[in-house]
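As C-alpha cells, one chain now follows by itself in the form predicted on its own.
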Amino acid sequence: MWSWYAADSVLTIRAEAGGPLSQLDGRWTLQSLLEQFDGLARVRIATPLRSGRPGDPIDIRVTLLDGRPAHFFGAFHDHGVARGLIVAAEAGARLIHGESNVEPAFQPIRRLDTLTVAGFEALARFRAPDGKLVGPDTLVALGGDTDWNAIAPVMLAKSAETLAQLRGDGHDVFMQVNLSAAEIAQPLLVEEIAAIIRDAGLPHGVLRVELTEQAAMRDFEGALGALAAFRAAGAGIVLDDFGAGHSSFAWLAEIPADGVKLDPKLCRMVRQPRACRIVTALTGLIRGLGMTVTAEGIEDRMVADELHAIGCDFVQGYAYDMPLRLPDIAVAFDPVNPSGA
C-alpha cells in the first residue's frame, strides 16, 4: 500500500519483503520517488498527486526503470491526503478463477420511506455433495469443499453479471459484495474488479465492497489503501457491522464510503430511549458526512419504523426478505405491504 501527504511532500509504501517491488519500501520524497520510473511515467505520478482534490481518482500505470511494468491505484481522502495500492502486474492480468462452486444468493436491501428495492447483498452459498445449496460452515460440516481462493472473484463476476442484467431490465439498483481481510488484502484483486466492472458495462459505485470494522482494524493502514484503490478501480465501498466494535469513529473519519450499515444488535437498541438518542445520533452523524444508512438484520417490522423516524435510508432483514436465489430475484420487486399483513 502507498500513502501520501502533500504536506510534508513525502509519500510512503509499504512492499512484500522479497516481493516485486519491495525496492519501492520505505519513505520517498516525491522527487527521489520518481527517480525510480522512467520520464513518462514520472509526469503521470507527479501531476494527480501534487493537483488532487478529495475524492479524486488515482489510476495511473508506470513502468519502473528496469522494465517491470506497475499499477498505482487510489483516491484522495483529504485535502492533501491519498492512499492505495500498487500492482504489480501486467496490463489486463487477471486472477484464475478456479473451480468454487460458490453461487450468490441475493437479499434485497429496500429503502425505508417507500419499501422499494433499492439494492442488493449478495451471500455466498456453495453446492453441497448432497446438491444442496448451503452456506461456508455447512459446506465444511457436510465434509465439502470448493477453491476458497476462487471465492471472491467468482463473487464479484458473478454479482456483477446478476446487477447488469438487473439494470439492464429498468432497475435502478446497487449490488454490496462482502470481502474479508484477506481478500482485500489481495493487490490483483482491485485490477480484477476494475476489469469486472468494465466488462459488465457498470457506471462507477453500484457494484460495492462490504468490509467489517473487525476485518479492518486487522490492519488499519492498508484497509485504507486498499479501498482507496477499490473506489479508484469503480467500485462503491460499504462499511459493514458499524457500532460492533471499539474504533468505529476512527474507522468512519478515515474511510471514504457511500454507505454505512449498522450493526444488528444496535439496531434492535433503538426502541430503548436511552440508545435510541445514540442512534439517532450516529445516523444523523453518518449522513451529515454524506453516507447512506442501512439497518441491517431487522426481523421486526416496527424496529423498522423506528428506524426511519430517525432517519436511516435503508432497511435489510427477514421482516421483508429472506435472501433469492437468481431465478427467483424477480419477486423482490413486486409491491410490499407496508403492514406485513
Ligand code: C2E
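Residue numbers count along the first chain shown, from 1. The term rigid core refers to the most C-alpha atoms you can superpose between the two forms while keeping them within 1.5 Å. The model shown is predicted, which means the values in this text are computed figures rather than measured ones. First, how it differs from the form predicted in complex with the ligand.
Core-superposed comparison between these two forms: the Cα of R61 travels less than 2 Å. After superposing the rigid core, the C-alpha of R50 moves by less than 2 Å between these two forms.
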Contents of the next structure:
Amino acid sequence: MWSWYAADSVLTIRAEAGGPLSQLDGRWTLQSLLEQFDGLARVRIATPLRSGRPGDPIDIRVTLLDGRPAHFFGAFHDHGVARGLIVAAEAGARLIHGESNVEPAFQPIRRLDTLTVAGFEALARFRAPDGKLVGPDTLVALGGDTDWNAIAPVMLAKSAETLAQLRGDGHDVFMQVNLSAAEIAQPLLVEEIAAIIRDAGLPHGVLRVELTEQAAMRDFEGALGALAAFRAAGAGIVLDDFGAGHSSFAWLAEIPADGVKLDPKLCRMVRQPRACRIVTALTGLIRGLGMTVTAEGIEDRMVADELHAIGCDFVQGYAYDMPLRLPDIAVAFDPVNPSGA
Ligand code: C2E
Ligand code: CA
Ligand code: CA
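Alongside the form predicted on its own that was just displayed, please also present the structure of the form predicted in complex with the ligand.
The complete assembly is shown below, putting the previous chain first.
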C-alpha cells in the first residue's frame, strides 16, 4: 500500500518485511524515492504524482535499480492526495487458477422504476460431497472450508466471462463480485482484475467489487489504497451491508464508491414509520453523494414499492429472483409481472 501527500511531497510505502519490495518500506521524499528507480521510471512516476487531480488514476510500471519490476496502481483521492497498491510482479503475472469446486450463481439486481435487470451479484456456490451446489453458509455447516483467497480469482474470472457474454448479447448490465478483507489485501488480485477487464474488453466500472465495511475495518488505510487501485484497474466499487455491524459515516465520506447496498434487515422494516424515516434519510444522503442505493434481501413486493417511493434505485431479493445458475440466467430478462401474480 502506498500514499502520496503532495503538500509535503512525501510518499509513504507499507511493504511486507521480507517481501519482494521490503526495501521500499517507509516514508520517502519524492526525491529520495526516485533514486530507487531507473531513469525512465523517475519521470513516469514523478509527473503524474505532481500533477494529478481528484479521481485521476495512477497506473505506472517502474523498474527498481536491481532490475526488478514494480507496478504502482491507485488513484487521486483528493487534491494532492493519492493512494494505491504496489504490485511486485513480472508484467502480465496472474494468480494461479487451481482446480476449483466453486462456481458463481447470479442474482439479478433490478431497477425499482421499471423492474428491468440492471445487473447481477455473483454469489459463490460450492459442489458438496453429495453433488449438490450449496452456498457458503451450508458449506461451513457441512464442515467444509471456504478459502476466499483462492476463490476470488475464480469468481472474478467466471463472473467477468458471463458479464462479457451478456453485454455481447446486448444487455447493458453490470456484475458485482464479493471480496473479503483478505482478498482485497492481495496486491496481485488488482493485476488480476485489470487483466480480466482488459481481456474481456469491458468498459470501466461494469465489473464491480462488493465490500463489507467489516471486511475493510480491520485496516482502513489499506482498504482505501486497495480500493483506489481497483478503481484504476477499471473496477467499480460498492459498499455492502451499510447500516449493519460497524457502519460508519466516515466510510461514506472517504470511500470512492459507485453504490451502496443497504442492510437487508433495515430495508425489510421500511413499512414501519421509524425505519422508513431512517431508510429515507440514508437514501437521500447516499444519492446526494452521487452514489446509487440498492435495497437487498427484499422478499415482499409491497416492501419494494415502498422502497421505490422513497427513492432507492435498485432492488435485489427473493421477491423477484433467486440466485440463478448460468444455464438459467436468461430467465432474468423475462418481463416481471409487477403484481407478482
Ligand atoms: P451478501 O454479500 O450479503 O449476499 C447476499 C446474501 O443474501 C446471499 O446469500 C443471497 O443468496 C441472500 N439473499 C438474496 N436475496 C435474499 C432474500 O430475499 N432473502 C434472504 N433471506 N436472503 C437473500 P449467500 O449466497 O448464502 O451468501 C452469503 C454471504 O457469503 C454473502 O453475503 C457474502 O458475504 C458471502 N459470499 C458469497 N459469495 C462470496 C464470494 O464469492 N466471495 C466472498 N468473499 N464472499 C462471498
Ligand atoms: Ca454482497
Ligand atoms: Ca449484502
